[in-house]
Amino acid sequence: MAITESALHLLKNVVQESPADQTEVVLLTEDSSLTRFAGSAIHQHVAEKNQIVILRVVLGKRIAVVTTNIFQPSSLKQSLQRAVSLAKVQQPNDEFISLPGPKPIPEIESFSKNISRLTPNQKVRMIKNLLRQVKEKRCNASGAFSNGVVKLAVINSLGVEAYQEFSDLFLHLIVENEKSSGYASFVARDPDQLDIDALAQEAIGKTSKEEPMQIEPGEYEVILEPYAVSELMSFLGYLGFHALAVQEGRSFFVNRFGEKMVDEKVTIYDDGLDPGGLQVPFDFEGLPKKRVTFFERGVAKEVTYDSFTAGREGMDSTGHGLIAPNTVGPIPINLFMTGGESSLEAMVTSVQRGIYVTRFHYTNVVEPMNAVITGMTRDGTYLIERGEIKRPIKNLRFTESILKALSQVTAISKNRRICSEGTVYSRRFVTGTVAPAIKVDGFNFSGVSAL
């Protein structure tokens, strides 16, 4: 049993005793370890280890949650008596229906045991490794190398019991000279699976020696690797691919279901047991994930659901409901798009004049019912003339609807990869994107970026 059985009798105790109508509690640990390295050189050095508890009772409709990383009998009674406190006060919520009741979770093995080898000495032999390549190409490297073990457990009062063990890691990398950058990025949750000469064969690749041209904002052909489509499909999840969104009006979802809104080529979902991704049997409410695809061969056909919203339709749940309170709502964690027929190097091929973009920088919403964001180019941004990756050009900022681009998608790549943001500042729970490459036929650059 990956959480103690003593852990589970003492949350099941605080379930039991509970004087509240409905009560759910989620234990989640983290066993988490960071190393940072800039200038070539290793500066940080760290470990965690911490358990947060959250507590929602519900009385009648009034629900409260209240959270601890106390993990004691006294400590949990203390958490209980204050959410109950605090429903007393709340304002009834009249469209909540009930928290879940339990279904089956299937049995998928997120925990490699393999994570143990990457003590904090063979993380620094694989580094020093990684940044004697970098040095012998006359580069500097900086990034972030984590790895961690998340235990998760839900236990409600209507019978839900889920609990599940996993292990990850990411390792982030920017290398640069005096004229450019480039980036390569892993994440899975085995170690075994990491090629750390390769990942940095990769990042050095995307530099160059040459000064980066100054070209013209406007509309252009582009590359985009799957780091930055891994960017656009994160944000299509946030801003429209869920139920809350839909509920209230704001996503670009609205009243188009079945309508076709993107090429045809195009087909997102989001799959929590889908083993080419970072798998996720349950969500955060105890309840199994269910595949959910938002476009079908361009067609807009479903969005995930929690409990909650899921009540408000008399629906049942996809199994994404995130940590209570959850206010953003039901957001997928576990993204797909479906490969193409294409490789990289014939989409490159087919370009006579256009954009090759690494990865998006400081992103943000502008517009969020036509998916409409900004930001930045980074780390490998190139001129393509006749087929071919001429010179690096100075960084750009776009201002582009992802729906419009997604439209003008003409090739996909057959090959995917995993892509994951990590995290070094929050709850340690890492999900991965699992997208291609595509070639988009018009891409709104706006002006060019000072970084």
Contents of the next structure:
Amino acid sequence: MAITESALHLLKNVVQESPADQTEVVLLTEDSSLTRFAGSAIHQHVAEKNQIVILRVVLGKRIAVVTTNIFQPSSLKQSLQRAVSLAKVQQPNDEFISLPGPKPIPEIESFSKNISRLTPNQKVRMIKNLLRQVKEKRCNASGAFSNGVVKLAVINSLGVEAYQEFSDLFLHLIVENEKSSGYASFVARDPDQLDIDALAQEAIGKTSKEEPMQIEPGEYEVILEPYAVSELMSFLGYLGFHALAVQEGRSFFVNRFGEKMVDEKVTIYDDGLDPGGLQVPFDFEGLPKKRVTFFERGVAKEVTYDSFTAGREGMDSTGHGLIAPNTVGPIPINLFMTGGESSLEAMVTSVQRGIYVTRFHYTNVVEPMNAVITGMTRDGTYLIERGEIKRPIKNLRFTESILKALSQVTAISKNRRICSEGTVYSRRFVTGTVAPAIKVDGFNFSGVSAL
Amino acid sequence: MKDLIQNILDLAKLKRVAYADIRVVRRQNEEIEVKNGKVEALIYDEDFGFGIRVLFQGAWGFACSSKVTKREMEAVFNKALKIAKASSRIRGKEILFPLTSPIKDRYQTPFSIDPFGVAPEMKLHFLLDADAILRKNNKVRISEAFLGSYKTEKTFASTEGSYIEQEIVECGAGIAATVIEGNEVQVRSYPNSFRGNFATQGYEWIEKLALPDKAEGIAEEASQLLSAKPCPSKVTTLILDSSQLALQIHESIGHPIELDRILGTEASYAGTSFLKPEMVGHLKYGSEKVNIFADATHPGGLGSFGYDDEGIKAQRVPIISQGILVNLLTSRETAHHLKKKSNGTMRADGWNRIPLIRMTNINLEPGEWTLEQMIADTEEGLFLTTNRSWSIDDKRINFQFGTEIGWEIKNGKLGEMVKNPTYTGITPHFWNSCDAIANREHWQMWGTPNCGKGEPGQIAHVGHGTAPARFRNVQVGVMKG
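Show the form predicted together with its partner chain, please, because up to now only the form predicted on its own has appeared in this conversation.
Zooming out: every chain and molecule, the one shown earlier first.
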């Protein structure tokens, strides 16, 4: 069992002793390490041990949440009392139906014992090897290499009991010379899957000794690497792929279900159980993950639900509850785009004049209903001419509707990769988006980064 | 606690580390979020733990834990030491970490009303009242009100003999009205977008914000935006209200002047900077109207504190003087690149993060104009307020911002409302085009409680004091390029 018997006993006691009508306890533990390097030296190497308990109590239709990281019986009791006190002064929420009841949780393996091999010394050895390869090419490297073990338990007074242990590691790498930079990243649950030489070569391969040229902003044919595609997918997940956005009328899906919204080559779904991604068997309400298809061959199909948004419509949760209180909605965290028949090489060959984009930087929403976002290209932006990658170009700002871009997809790669930024702020729960490379017939660049 | 801390410092000396510090941090947060008349979130969060940083064999190690016991502290110290030893095998340039005189002190942010002493039901009613007024406007589809209270108690101790206790109290609140019609979403917020305005003050700050008094006005503006004309696409004169200017300063001055970014240690995540240390004293960052201070001492500023997380006293230092870059945000380890001492900007997001160079209150000094004079002096242009979106490249050169609302300026008068306003520019070109800044009457502090940086991710609370300012020849209306 992933979480110790004594810890589970303590959590169950909290639920049993709660005077509330319904009580939910979520435990999220973390034992992690992160090593950062820049200028080809390690400048930060940190380790963390923490656990967070999230208590959600319900009195009638009044809900309150208390979190604490002091994992002692007396402290948990105090936190429970505080949650009940807060719920008493809370206003009833008539739209709340109930916390969920138990459902069978699929058995998946999300923990690799190999993770323990990533000791500080071992990671330093691996980074040293990586830096040696970069130095041989007279480049500098910066990046972060992190590994962790996360344990998640969800218990509620209606009988939900879900436990899982996760291992994870991620490494992202930027290689720079005087003229340009390149990027590569990796994420997995098993460190044996990490091919550090291949990762180094991928990032090195993106650099160029040529001076980047400046090109005029405008609409260009583009090839987007999976890193860039995953960013577009994540924005769609945040803006429109979930029930709360639809219920509030702010999703691009409103009144458009069943309509062909993007190119028929595009199928995007969320599946926590797909072994091609970073598997997660259940959500933060202890409900099993269901596959939800947002675009099926370009047609708008369905969205994700947690128990609250499902209760509003008399539906079942799709297992996309996030940590309470979740005010942003049941955002999908295991996104996939179906692969196509093409390859990156074939896509490049087919472009007369266009732009090759490795990744985006600092993207943000401009207009939510049309999924218009803006951001910059970064770490490997090239001009393609007559079927060949010609030379690096200065980074460009784009301002574009993701929906418009996906409606102009002309090729999708067969190969996909898991893309991940790694950790999020404050709580470790590494997720990934599985994306192919795509070719888009017209993509709008609105500015250039140059002094 | 003092004994537990001393035990670690004794252990550090025994192991002959070059330097070590320990921070014990307890944080309490209470956040209330109301949406459409219902309380979406009522949450109390408590967080407690310690972090130990050691400098050994020329490399840093850091480890931390939420289990605050003597045994765990010793284990964590040993882990930090082991990490430093491992890391020392890939050292860069020698770490120059100048020692300082020991400081023993206690600092507390001044406040009148402890926000944790105010009953939650009172806060709820305050928010529900404002929210109800927003929804009186029948075009408002989503009404939102937010109130957050934060208290951080931290003890810093180092092998140099420093022992500093701090208690920092912060508050913030805001409201927002969202209108949706067909394919269009418009938002108006008060006093600022993204949850409101925040300060190192007590509940008196919340009372001063008077959210219910402003609710009707912003709901009306939101509904008017639906029928407003789109922001034109052209090069024109731009007057930014102080809330938008605060974010403009944050992104295009605050981040580029962080010396750790300039030296490349954020390259793999947040990015670097177009600045170089040798530009200090020479670079014409802005017009001669532009004077910027980093001021960690400003009363009530969200980036105010007593000491940073390296034990350096809070300071007020000039960064840009009459348009010339004269200093950067520095730490003990980096300041020597400028042949200076640290200006005390190292802060960590809690016990489980190492300190990084963070903005304090990066303030634009007021000018001589009134806002009315500035508008009257502008033949043609746009007046924009309240941020809606932001984006800037990894070197902080090319930025693009969108605001919630704008008005045309024609012949020295505010004209028609415009929706979806956006503008873009190149950082030094933009700041050199500043030809007027409003006076102290228009100057106010804005708290930014969501400044992200570092890996693992850290959120800093920072502040920006600004008054409206005017910029010439700015590209506006870049929605579709």
